[in-house]
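In the block that follows, a single chain appears as structure tokens, in the form predicted on its own.
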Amino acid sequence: MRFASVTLDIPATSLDDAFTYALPDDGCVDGTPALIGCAVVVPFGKRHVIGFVTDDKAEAPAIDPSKIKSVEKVVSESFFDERAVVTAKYLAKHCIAPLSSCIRLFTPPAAIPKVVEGPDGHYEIVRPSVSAADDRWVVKGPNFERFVARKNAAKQSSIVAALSKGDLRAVELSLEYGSVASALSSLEKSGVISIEHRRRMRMGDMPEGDKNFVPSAKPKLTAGQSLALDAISEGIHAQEGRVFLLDGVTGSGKTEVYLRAIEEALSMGMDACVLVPEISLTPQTVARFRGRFGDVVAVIHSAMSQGERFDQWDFIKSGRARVVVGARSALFAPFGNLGLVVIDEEHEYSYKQDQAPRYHSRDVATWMMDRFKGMLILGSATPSLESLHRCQTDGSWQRLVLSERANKKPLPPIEVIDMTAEFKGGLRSMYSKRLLFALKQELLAGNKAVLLLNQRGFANFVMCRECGYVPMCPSCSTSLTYHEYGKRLTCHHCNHQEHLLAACPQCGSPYLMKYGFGTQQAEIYLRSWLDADSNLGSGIPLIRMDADTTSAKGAHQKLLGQFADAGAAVLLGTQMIAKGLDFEKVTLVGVINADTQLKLPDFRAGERTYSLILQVAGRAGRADLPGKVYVQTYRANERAIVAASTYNRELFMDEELKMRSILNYPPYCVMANVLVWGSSQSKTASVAQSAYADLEPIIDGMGEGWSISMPCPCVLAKVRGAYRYHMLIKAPYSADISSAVIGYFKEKKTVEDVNVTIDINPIDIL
């Protein structure tokens, strides 16, 4: 007998450990072998449940083992390997969350088979949603030349005459000729044809190697980037789980540098990951690695369906792809020898996964390179403080700097508008008399622009004049934002929707106040003054870019390619077009309200602001063109516009870095923030209560530099209509908070309706 170690499919952290199941002598059942990463049928109490092989030769438990249950069916291939249930585990302990939550990143999407218990006491296996696609192809059989057709065979002689031009899909023929079967069926029976099953994938086809694949050219180097390059070659080449920070200006040729050590990694036999943001995978971005590697690269993101996911996964495991490009979920995938991951933009919040288990990327990906001795390499313009801060303390990181751009042009000036001192002159607009005239010059010139508004929407909210009411969402505690399409009122938080009435429900005045301005209003006011102006004409194309505008499958990349296609043009969108873009004829950048994040209750507000100011003005003067920056702000002293404006990164971190040590906050700890969220007000107050009378004692005992604050409402004290209160804990730089508090979160009792979690270096805490 041998036994296996199973983890249920059942996400608790009170069935953490893996329960032990026999097997039969050669480890299979009924035929079959449940090997690591295989899901399986086990019994549990008095009913049956999905469970994951995480150990296939696992030690007799020191029990009867006639009392130890079987494995009944494995219900799955092997999708996941040794290192995956190692990683699973310590994401696990990190993140204080269900084994099962995380051993769930490492399976296919939609590929997890269910039990349904009968009321027999049998149960039955319902089958994933998403499997292989497969094509049934007719090709030509051993009797095709020697077919004669009958007089009434009209559909199978023309099945013969399509077939003799090249293989062809059954599919195509029924579209063609209406139901074959039947003529496709005495065909095959006379050895005329064949039927085929070949893989099929629902992005394409499956790549099989193009011989005469010529890579991409490569760029001359700059000093700084083989400065960059030699250190990371010796980093890959040394596989001692080594950290680089590559701290280079817009432009610097970042991703030349990736792909040169992609190509070192790939000669040395190693799998290749790379991360970017959701919002920076373009087609453009894609492209640079096909371009240099071909058909070995996949692709994963959230805007492909479950079937095109699955594809690439399929793809990966195949081991036929040896780069991967996508999103944080991309570093999960199937990888044969992961050993260089690469994450672009490190300083993104997008990295942070907001769900169980709430892990970042970075966090993970510096784990698996020190664990399985590959390398990480981080690549930002706006390096995050942590990370800059890592370097100075940890001796297996290293900066890497570039500091000019990789065609040797300047970074474009950026001027700051004072909207206060506009206002008092008498503008009224939300676009400032200089920011639309140096647009107009640009347009007239031929070159495109990009105008960044971090609002989508037409309005912040919605006021009466005469009472002051202002339409909330019912479920969060937050305004409607306006929409002037459709003419409704959105909470961007839940996606309640309502029209927006002719007067007030409260006092019923018609005076209903627009105020603020998202990017709907911005799109129609510039449209309006484009269109007025007889020198630009009619024609200027105006691409909005936000969320309402790409929410469509394939609209993100069929805006892009509306701009790039275009002569003259704008571009306006939110947070989504300050990266991953790069247009040789943009030479504007506008950003039109660089205050709205400034206005967020977060320690990181100004670091955010700061970021994305010099993120989108480093789309401006890419190529040969010089480009030019304006910034419209209510704050024009505010220190992160005015270090942004300046390119002077110090004078931002020196006042930044007092502050955050004065307040301790990271990078000087360690935080997390405990999260306690119910349908009613009072019971999740109490809740709060009680868990932090249980966690107190706790974090006093753990010495100096500990501490956790009071329960207190959120900022966003309702969301979805759950009530939300937490509580942060500080701890030392480099202190462990999962192992003193793991205890506590793996033994809490659960109370109805009330829901108690933790978030380990959370990225927000509104």
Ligand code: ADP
Given for the second form:
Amino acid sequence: MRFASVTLDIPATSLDDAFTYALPDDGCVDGTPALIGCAVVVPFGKRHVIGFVTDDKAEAPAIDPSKIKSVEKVVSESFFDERAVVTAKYLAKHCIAPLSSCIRLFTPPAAIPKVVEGPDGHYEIVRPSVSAADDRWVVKGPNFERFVARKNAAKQSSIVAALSKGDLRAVELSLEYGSVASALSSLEKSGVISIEHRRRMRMGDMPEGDKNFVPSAKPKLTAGQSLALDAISEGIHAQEGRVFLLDGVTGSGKTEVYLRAIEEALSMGMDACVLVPEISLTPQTVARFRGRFGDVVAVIHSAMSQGERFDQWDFIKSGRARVVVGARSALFAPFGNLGLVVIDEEHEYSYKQDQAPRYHSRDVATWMMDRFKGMLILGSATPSLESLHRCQTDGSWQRLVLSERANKKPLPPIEVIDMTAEFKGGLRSMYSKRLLFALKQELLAGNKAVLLLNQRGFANFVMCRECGYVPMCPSCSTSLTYHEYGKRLTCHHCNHQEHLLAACPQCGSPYLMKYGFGTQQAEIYLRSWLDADSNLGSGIPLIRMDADTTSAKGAHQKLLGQFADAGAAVLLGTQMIAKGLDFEKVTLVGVINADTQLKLPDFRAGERTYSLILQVAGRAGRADLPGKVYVQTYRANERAIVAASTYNRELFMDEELKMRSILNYPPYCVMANVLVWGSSQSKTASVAQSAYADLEPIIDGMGEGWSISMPCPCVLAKVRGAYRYHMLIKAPYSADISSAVIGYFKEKKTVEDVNVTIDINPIDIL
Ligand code: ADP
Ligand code: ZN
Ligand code: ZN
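What would you give as the form predicted in complex with this ligand, now that the form predicted on its own is on the page?
Below is the whole assembly, all chains and molecules, this chain first.
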């Protein structure tokens, strides 16, 4: 008898481990081998469930072998390998998450069979909804040349004529000639044609590989790029888990460095993975990688349909894809031999997954490349303080600097516009005169402008001027945002919607004022300003990009296409327009309100503001035309704003690090956020108290530098009807909080309707 470890695919509430099941001596069930990575059916209690084999040569457990149940069926090919198992186990431990949820990261999307239990112990396997798709192709048959056109069979003649130029899909023929089913069937019977089923690759809006592929020309490297590549190339050959932080200003040609590094890795037989923030994963980005490496490039992102994602997954699994470009989850694609990971815009918060397992791509990639002896490149114009700090303290991390743009053009000058002074001077609009004047100059010259306002909707909130009533979300502890479209109030946390009433529901006053402004108001105002100016004419395209205009599939790309195709034009949007965009004619960047994030009670607020200004400024003057940036703010003396506008990182870092060191925040400590939430406030509060009572002695016993805060309501005290409490654990830099508290999380009793989770290295503690 042999044994297999099987991780049950049950969205577990407790932290599971693998169970041991028996296998026949040859490791096969009904002739199918139960390899690592296969989905299997196993008995579990009185039920049957799907599990994944995580070890196909497990040790015999220390119990009577006759008591061990057997694997009953193998229901899939092997989805993942041993490396994946090791990584999933690391994730489960590091993030304190159920192993099954970590294993799931490595399986193809929506392709797991299900067990449906019937009466008296019978069960059925339901095949997944997503699988490979076939196309019916019509090709020449053995008698093709001998085809004789008959009268009344015009369709047959047309089909044969069309086929003489090459194979065609049946759907194409029916688009052209209407219903072709009977014509095809008689042609097939007489051997004139045959029908073949061929695998189809669903591609969505991504560009297809080109058969006559010629790699894009490689530019001569700049001095900075060459130096960086020398170090990187040595790192790839060393195969010892080195990390390079490519710290290069916007437009310095970081992508070219990635391309060369990937080329090197491929030549050594390794595969490469490039992570980019979800929002910059556009056909434009993909085209740069396809342009150099052709059809060995696979793409994975969440806006793809499940079929498209399945096809990409399968393409990688087959070994034909060697480079994967994707968002967060691409790191878990079925690579044959992943040897290089690139994380572009490494400072981005979207690399943190906000549900279990709550991992950060940077941490996982660091761990993977260390463990599997590969290499990691982190790139950014505004690296995170954590990464910069690590380069100073960890010998295997090295910072590489690209201080100039690849085309030697200067970075655009940034001018700060103090809106408090403007207000004193009589300004009542959200746009200062200087910004509008500059905008007009550029538009008249036929150039483009990018305007950032990191607040969607029309107004931030509504308030009754007589009694101060503010409409709040019934399920969240936040005020509702006013949207002009449909005159409705919307919650940006749970998407609750209601109509704006004509009068205050509390006092009946008609004076409901809208306070603050969002992208909708910015758009309406700008549109009328553009239209009112006879020199500009009314035809200047104004494209708004925010979560509301980009919710439809492909909308993001369509809007960017409109902006690219237009001459003079304005792109107005939230932070989704701040990164990655590379349009030649953008000569003006305006930040309408730089203060939207500064007010958040978050120790990273300054860092977020600093990097957002520099990222969006980087969109200006990227080609021949010089760029100019205007930043409107009510806090013109704020360090983050002064430092960003003078490109003085030291100014920002020195003070920021001092403050973080005094207050003991990362990078001087590691943190974890214990979150307790439930629908009953009193029950949630009492569970939070008892969690604290259990955790406090553990943390206390760890020694110097460890602390846990008393439970208190989160800043967002209620979200989607759930009351939220939290406690912050801090530990010395490079301490391992997971190991210290995993025991508690494994053994804690579950309380109905109350959840307790932990987020290690949280990004969001609101
Ligand atoms: P980053 O990612 O650092 O913002 P990009 O990789 O987008 O910068 O490069 C900016 C521009 O410079 C691109 O248009 C790119 O084609 C060009 N570029 C990169 N490297 C070189 C080089 N060595 N010589 C000339 N142009 C280059
Ligand atoms: Zn009122
Ligand atoms: Zn809400």
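C-alpha atoms forming the largest set that superposes within 1.5 Å between two forms make up the rigid core. Positions refer to the first chain, counted from 1. Treat the numbers as computed from the prediction; the structure is a model and nothing was measured.
**Student:** Verify the C-alpha shift of H360 between the two forms: is it 2 Å or more after superposing the core?
**Tutor:** Superposed on the core, H360 moves its C-alpha less than 2 Å between the two forms.
**Student:** Please say whether, between the two forms, the C-alpha of Y515 moves by 2 Å or more once the core is aligned.
**Tutor:** No, shifts by less than 2 Å.
**Student:** Using a rigid core superposition, assess whether H493 undergoes a CA shift of 2 Å or more between the two forms.
**Tutor:** Superposed on the core, H493 moves its C-alpha less than 2 Å between the two forms.
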